[in-house]
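One chain is shown next in structure tokens, namely the form predicted on its own.
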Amino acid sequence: MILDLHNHSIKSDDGRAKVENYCQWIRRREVPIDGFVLTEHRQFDADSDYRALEDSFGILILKGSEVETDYGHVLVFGVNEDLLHAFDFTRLDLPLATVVRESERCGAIAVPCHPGRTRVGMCAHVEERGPVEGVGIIEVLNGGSRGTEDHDAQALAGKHGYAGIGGSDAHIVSHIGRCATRFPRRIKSEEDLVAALREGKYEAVSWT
């Protein structure tokens, strides 16, 4: 199963995709991926309900959330009203370590995202200060990611041993389904996803 794992709606503050505009797209280009995960900028959108829309198109659609740590910004996944109560997710400065443990402690699991990216990324970050405890996946490919970013994201993961995903980091319609992640099993909920990840058993893959 190959789900894109970083995107952003009109939810987030600089999304510009409606999420049935996504779900169009990705029928109409044949775009190769089952579903998406939507992670909106420093936020829960716990309201939204997309069944719908899967039963219509036939993908699957989770949700997630993008948040901001003094190590760059960081993607959740398992996002549980235990974890929404656990720290404020529309804080620009909060502690990674915090985010990773209090994911782990509450079920759901924390991933930096496009760690390359400079001031938003944690390569920098741990060159400066060290690699922060806990934290076992990154984001190795990123949809938006320019020149060496990604290269520095897989030497990263590479040199600490973490585990990669791929994501598009979509703000825009066209961009949805340019970086995924191939699972071997099936994924139904954001907590096989979270089982999934925690399996290990996953690629990032490509298509831009």
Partner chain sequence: MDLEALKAEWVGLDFDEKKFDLSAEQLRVFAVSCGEEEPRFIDPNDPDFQAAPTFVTTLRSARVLPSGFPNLGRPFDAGKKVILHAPIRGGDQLIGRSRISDIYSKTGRGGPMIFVVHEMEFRNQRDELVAVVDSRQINQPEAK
The other form holds:
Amino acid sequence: MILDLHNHSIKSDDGRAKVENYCQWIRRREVPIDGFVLTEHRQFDADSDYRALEDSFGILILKGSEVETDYGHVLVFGVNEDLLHAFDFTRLDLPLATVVRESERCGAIAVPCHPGRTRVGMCAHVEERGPVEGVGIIEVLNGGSRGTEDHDAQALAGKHGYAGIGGSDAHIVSHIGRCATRFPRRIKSEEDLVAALREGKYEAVSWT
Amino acid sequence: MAGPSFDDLEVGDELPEFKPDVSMERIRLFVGPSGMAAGRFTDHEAARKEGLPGAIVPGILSAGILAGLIHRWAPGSRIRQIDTVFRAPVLVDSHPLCRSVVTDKDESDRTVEVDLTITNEQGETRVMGTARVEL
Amino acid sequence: MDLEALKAEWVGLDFDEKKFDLSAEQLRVFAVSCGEEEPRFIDPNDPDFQAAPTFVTTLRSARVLPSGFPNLGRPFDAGKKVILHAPIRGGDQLIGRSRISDIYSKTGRGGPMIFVVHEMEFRNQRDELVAVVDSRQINQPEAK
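Moving on from the form predicted on its own, kindly provide the form predicted in complex with its partner chain as a structure.
Complete assembly follows, chain above in first position.
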């Protein structure tokens, strides 16, 4: 099963894509993904209900978040009520250690994204201050990467033994499905996704 | 030239690509009347002194160029809304590529929504956006 | 920087009003610069001659930010949303009214950024709403 793990809709300040339009695009362009995760910036969108779209298009739509930490931006999968009360998703300066630890405690999982990106990725921060305990997975393929950013992320993963995921970081409809993650098992829910990520059997894939 | 017919269009259809002229000569012609004659747009050296990699194309010109791309594809169409995000500078004297694709159709008012991008020579997205166009 | 206090003080505040007398030549030059080719945008003698859609982004208020607004760092244009309601013609006299419609912060490749959204509403000499432009300005406090 292939899931694109990093996307934004109009719920994000810089997102311009309606979720229905992502679905239409995936079907019309035969984008080879089975589903995607909406990781809105600095928030968890608890209100939107995409079940009708899932049924209509046969596409799995999951929800996560992209929060901002002292080590750059971090995707959080498996967000639940406990985690929403564990830290303030809107802050720009969350300690990565806290996000990782609290996610683990609440049954979620934190994945630093676009690590090779200046300031908002963890590579330079690790270089400067060392790795953060508890990080086990990073995003090694990001659809918005420039230059050597993905290469730097992969080098970081190799050095520290991190597993790697892929996500498009789409903000407009036509950018979905640029990168994704292939899992050997079936995933039906956020809980399944967290379990699959913990198992460590997956690979980042790219079509760009 | 006749434009595309609304009924024939489908989500996923691509508009013809366009390579805009962003030469220094062209930028200087633009910035005077637009009241934007700042060094960061018209002088590579002055732009570098500001910490930029070179002179940059004004964002509003990028937006205007993308609107022009839509009109070249669909002459006579009416752009109801165009929203552009300037994610990274487009450099003057570079060779960017403008692209657009249909991402939605609204039968009720015969409008289409399109994605818009300007990428640099490395294929990196510098400007992205959307527009709603009445055909 | 207390963002909530900044928002409470400035968001929603109308702070500028400016008149613009538009010449057909001004409209033509902009359209040509953008690579427009249709006579309705580049030929002032065309019966439907009008401004290219994003022309209004060149009409700037007397002030970008209200008087007394704090210096938040070096400003950059982060994007523009233009909603068009009616054609703008050569000879039109527009009034542009400005307000701050949102302030928010995030971190980007350049470090911490504060976004200020400047909304400008344009009406013509018949008081018809012709366009609304949202300008998102990035301010980088570390680059003051």
